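Next up: a single chain in structure tokens, the form predicted on its own.
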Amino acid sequence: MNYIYEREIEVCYTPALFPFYNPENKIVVVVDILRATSAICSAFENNVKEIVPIANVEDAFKLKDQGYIIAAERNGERVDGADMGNSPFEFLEPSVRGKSIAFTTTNGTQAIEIAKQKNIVVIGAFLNHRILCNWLIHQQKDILVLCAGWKGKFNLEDTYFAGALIEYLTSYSNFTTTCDSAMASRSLYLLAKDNLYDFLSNSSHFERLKKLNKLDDIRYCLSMDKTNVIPVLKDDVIVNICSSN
């Protein structure tokens, strides 16, 4: 298939840098590999009805009385009183199928909150990498990848994912980039693509989750194309727009 218009890809390493970008008329791909966006993809693969991303814990718990399942995480651990944390395996449980989830996390839902103003926001993870890339190819819009990072700081796993996205899109469609952060992300991907798990083994969030005995979460979140979903934010609610699931 031939595409006429060349499109640009940019990468924002952390939400703290988002004000320096112009997301207008672009698709913003929010990514928090360990673990929020991976959990969201897992949820929709498990036929969850919808997910409401919420920046703070107090507002998430307000939806408890409205029948929402409360999924809340801070610093890698489930918040006291929440039904779930943000392990993707929790979102794969049969008990959540068809349910609505109020979701708040340390980094991922904060990034969604920052990105959502008048932008098209889609959720990215290794778990939905290929189907997301193919969807992006057909949207005919520029792309800004927003890495959730860790508390406003750069992290390796989200940046690596941005590089994987760029490598696919520039190889199979008419995407290009003149953005240094995007070029660096692609270089990181090419450096580590043969063994990402080992490459990340000394990273800060890997160590954080390792101490919490979450190595299985890490392995799963680094798995390619385990889900067939495209989670998109619509009217402040995340829904799956992939009809083939």
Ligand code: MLT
The other form holds:
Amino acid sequence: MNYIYEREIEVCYTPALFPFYNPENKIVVVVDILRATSAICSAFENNVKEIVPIANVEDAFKLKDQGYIIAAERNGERVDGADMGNSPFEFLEPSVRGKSIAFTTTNGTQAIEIAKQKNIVVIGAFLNHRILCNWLIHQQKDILVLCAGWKGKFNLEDTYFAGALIEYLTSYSNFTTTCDSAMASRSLYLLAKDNLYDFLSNSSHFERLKKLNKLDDIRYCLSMDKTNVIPVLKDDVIVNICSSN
Ligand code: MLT
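Given the form predicted on its own above, what does the protein look like in the form predicted together with this ligand?
Up next: the whole complex, starting with the chain shown before.
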């Protein structure tokens, strides 16, 4: 008898809710649209060698002596003494090509840290939406999307991305969901998809980044499929497993 195995997608809105989910044997897609996971996709599009995600600033700076570039952000701003902050445009600079980067951010790298258990961790952003979806379709695994949020709280931009992922996977493959947060993500995405930038314009991190003159970062992070990368965590290091890049 032929079984068509329907795969399940769930969405966890914040790292604080992660203990309520069971990630075992699933693929966990970590998303921090503004801006950690968008920056990671940009880095690999620019052929950065590897990125070590690190939860706290002190541990990241310890890798300086081993030749790592230190990218560190807190509250939207570059940490004093770091080589770079968290803008995706910094990760597109020729100077980082081929290099190893130690990366710490307010929420994104914390979410990656929490996500790594008995499962595969992959990095998602609008920038790699299509290639990631097509890769997920070919894995025989259930999916849990972990939104980085903001300091334990819900945010809209990660939720929109979760919705975009669900919309694609349920439309083009045998994915299903009975998870309320997944259904709500999809509904929100469908409402906002024709103008994500405007829909986000009153949101908390939009306001925060606007005050820091980072509107170009927001526009870029909301653009679809600008990169052809699949960043995956392997032995605590993020590498790009997409050979076409
Ligand atoms: C984060 O990890 O919290 C974000 O990427 C923050 C930011 O870049 O503004």
